[in-house]
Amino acid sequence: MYGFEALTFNIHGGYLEAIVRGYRSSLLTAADYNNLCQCESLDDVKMHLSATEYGPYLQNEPSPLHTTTIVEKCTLKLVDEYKHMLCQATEPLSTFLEYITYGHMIDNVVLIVTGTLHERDVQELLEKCHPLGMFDSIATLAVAQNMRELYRLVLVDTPLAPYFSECITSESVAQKVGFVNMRCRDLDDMNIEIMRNTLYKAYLEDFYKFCQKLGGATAEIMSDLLSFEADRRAINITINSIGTELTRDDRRRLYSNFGLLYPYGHEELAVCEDTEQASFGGWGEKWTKMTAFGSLVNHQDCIGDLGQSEVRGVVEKYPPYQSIFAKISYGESQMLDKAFYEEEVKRLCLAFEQQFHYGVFFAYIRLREQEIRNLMWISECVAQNQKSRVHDSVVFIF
């Protein structure tokens, strides 16, 4: 608690803070997940969810159900709650809530650009976009012939305009990510991922500065949450760029300029280049799973023996992250993503331990998104009769 927040916060933010704490109480518990993991079919999943807040959204869905249907309806509940909070919010909370959706906007833009590159139908791509990241001109993204037109014709009037503008004005980065005189057909998956991470860097830094301006408990809590996100992205960028043509300087430019690893950890991560020493076997064993809106993405099923990993050696110098890598035993293959999600959930739940701050809104949205990822994984395992793996990626919130 800082200053006199307790005296003035409830004037404009008290009602919505009470609302979001009520929403939090409806999150699924460990008992709910244990029951869901025992389901034999997606109809059983629907029957159990009918007793929760998801019931009204699934009650009219006919059999046979599909995983995408369950995930879309659960996401619709999150969108309805978000829109209700946004309609009731005043400044600066309304701007804070809008910042939360910018990450989804970036993902949607990248999805449309990637789909257009591979000659996918625009309407099909729009159906796979996250509802929280939609904007009016998103359907016209496929019209742009290069990234400058993408900015000038489509994105200039969106909240993402400053982030694209920052990339375009940086000539060295622009040439790398394809902003200068490069048509969409010349873009490859590598360049598109660099574009995504460049935009995310600008977004996270902007969001971080905004929270610092708000001050008080909001600045303290959001600083911790955003710093963790920035550090996680830095670690993932390092792991996924080992063995690629990305240079040390290019990799370093993709790291956000804040976080616990900034700046010395970033300098060490940028020079991790030995694939064998990092023990990730290049890209490691990969598997594909269905995202919330049906698009296929690659995830590392295992990260191999991290005992000799340069990345692990760098990160373990920072005590808050030692517990994450401690879960990954020497010579044991586990998902690094799950370890990060578990740590993130722990930090998000702690945000509710304080009052009179905006961090609870960010924490709730992220917790609900994690819950939807859990439901997607459980539903896919049930649908594909892979119940032995159902606990592999479920992150318990309570």
Contents of the next structure:
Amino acid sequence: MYGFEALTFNIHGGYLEAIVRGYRSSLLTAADYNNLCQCESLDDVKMHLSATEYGPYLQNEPSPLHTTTIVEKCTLKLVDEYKHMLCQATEPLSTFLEYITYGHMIDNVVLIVTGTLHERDVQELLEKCHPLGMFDSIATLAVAQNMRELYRLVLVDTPLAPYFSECITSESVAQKVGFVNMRCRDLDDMNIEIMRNTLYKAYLEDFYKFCQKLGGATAEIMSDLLSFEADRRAINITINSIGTELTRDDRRRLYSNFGLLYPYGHEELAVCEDTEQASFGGWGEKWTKMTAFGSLVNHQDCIGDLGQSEVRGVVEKYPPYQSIFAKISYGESQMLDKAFYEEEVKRLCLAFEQQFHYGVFFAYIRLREQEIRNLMWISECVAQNQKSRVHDSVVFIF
Amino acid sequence: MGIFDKLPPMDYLRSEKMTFVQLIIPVESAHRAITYLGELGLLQFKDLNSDKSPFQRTFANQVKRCGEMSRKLHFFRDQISKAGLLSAPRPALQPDVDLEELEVQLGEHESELIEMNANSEKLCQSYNELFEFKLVLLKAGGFLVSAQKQAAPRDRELDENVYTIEDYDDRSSLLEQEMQPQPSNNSGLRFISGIICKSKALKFERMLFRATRGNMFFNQAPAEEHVMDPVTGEMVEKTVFVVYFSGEQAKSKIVKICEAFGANCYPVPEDISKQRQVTREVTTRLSELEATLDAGIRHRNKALSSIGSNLWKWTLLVKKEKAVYDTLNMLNFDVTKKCLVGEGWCPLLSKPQIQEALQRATIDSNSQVGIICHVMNTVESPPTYFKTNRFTHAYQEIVDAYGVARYQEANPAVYTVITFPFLFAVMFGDWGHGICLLLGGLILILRENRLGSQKLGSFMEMAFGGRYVILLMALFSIYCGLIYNEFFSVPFHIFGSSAYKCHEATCR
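Form predicted alone done, so how does the form predicted in complex with its partner chain look?
After this comes the whole thing, all chains and molecules, with the earlier chain placed first.
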């Protein structure tokens, strides 16, 4: 039972909550997006953005503009705002703000390791990293050659260290089952993806526990947002791993231990692939069921589709996610991303309805990232003269 | 009702009478007309294109060009302040430049500056590298010499006391064990020397230790002089280091780690005489580079100062042009009659001035058709315009900050002239401090002309703008201070002693 945060929150968090609400009011509105979508060239985009809060950042760019420059400067604004908030924060808000960036750290680590695997230059990779997830010894990741070295050399000093032990303990389990010792396993694409998802799982669980420890409105709101994140990742992992050599157990291990889909949804999602590979009888049964419902089903026999209809069947049992899959008709998996983003944005906006909790900071950073994604999509469409596709992937925040 | 007409005019108490006028301007004289009207400052245009987006307006391109030019001017200003040059005083006599010419000139200057900056950056980088190399040679040379000296006696002892090797191993330090192999040339022991930022040195050492599993020896010493960091332009402290290791794999790892931490590696020859030779070479090259760099900087500063003398004028011109085009965007462009239609408010008394400005514009632009300006009726309520002189201007601004009065509403600023300073004085109430304030205000007023033309800091600007307010505040505070009997918080008995007796007999 909470409800008395109003008495004490403003002592330490009041200033920053006011600041973040001020930042939130400067997010681009639907009217801005409409104007941006009507731009003919990147110079028009720049002119329009100069009238918004991005003005000082884009002001000094010389005229032949690139989409990467626009995105870089907008990200720079986000980083400046984040750093301003972080240096003014006290515990536990400062730990909370740092937790928000661990996801980016994981992405950066995976980016550099993958890049090194494909023999890219380290400096080039460093430039592509997200600035919120940078830490000091990140460039040394290029030296590591297997997971153990990765941990021992670099990650042990970073906040990601405890998440890595999850990676390694899961390997010891694998050892018992007779798998190759993962410690010495080389880094290849598949293992790196598994590593990324294992790290992310550990990070989400840790963040969830931290929020529960904070208690009150923060715990409630953040647990909702993080559960959605966990469930979204579970669904994405399932859909992306259909047809690959990821086994059912491995996939099961990559799902987080909380969220709406835990544990029964996870059981069903883990088996989703089986329907295609398994006995023809099983598939035949599915087929007859489908023909019975004739018109509802698109009779394409690509495996992804069948897998997705499986996933859809599992997820539709949960009312909050039913609406997501209802928006996209059968066979359109590209729109799934946009549907998920729209749902996420809706929940993030709701976080601002309540006062005196830390969820507003998380929500603001996520909304800003969504805005930068929107801007990138619009700039790309404008630069490549494909204005008709602009509305495909833009999610309006207000 | 006749008595109301005979009363004196209420200039300051009510807004001026405003009329709504419509201007029909032929295209060729449009720009000039708006410029002259802008210089007058007596017409407020209504935006007739408010439903159009910024890109759909007629003169959107010109506005973009002005924006681009102001970006270039901003860039010049940055460069000038970075180079540490003082901006030259604004010279009054300079020929007027046209907008297109200015654009071309600015483009040329910008490309020239960018090229010069790129060149000097390259030179700076090579200079920094050589400088770091010199520092590394100085310090690393010291390490290597001491290492060899230690290695040599070890050799001799090795031959004589072979049987006590085991004891020695137990007691000797890591350094001596590492040094046991012979002069470094023949052993598997190699070294890499370089320089790294002081702040990263600890992490760097730790990383090297981990990567080579402890099979390396790290020696470091701080460099005596600061090196300029090329990215930020600041002087950073650096540390010279030498890493001893053996094996090819270790070498590749160490090289990668050096790259990752931004440490620059320089090869140092082991032989002392070779070291001295290399040091001499590096020093001569450094002095050559210094001379080249100085010449480059002088050239660039000359270019910058020539830009700097014109910068203020150009900025003013670009701002004016942008304002003119923004105003032109508000006018309705009638394509069939090839003229611009504009609507706006102006004070009734200034109509002759406006007509005169429009006539001048027609003549100057050699237009056949004159500009028509006629009064229109409208139901909109006019904007408020108070005529102010320099005394009432500050008070009017104070009152406007709370809200501008409606048309023909009574103007509170007239009363504020007295009430505002008086209320201040009631709170200030000290005739000693009041005299100081009076002196300050008088200085500001007497030096009005000189201070008005200078560029003042933000605080001085505020004080200067309110000099008449300060004057009145000072006069009233002296009055209140005398009533309160406070002179720098000390009471004086100017008007006789107090009529009231103190309770305490000792207190006077």
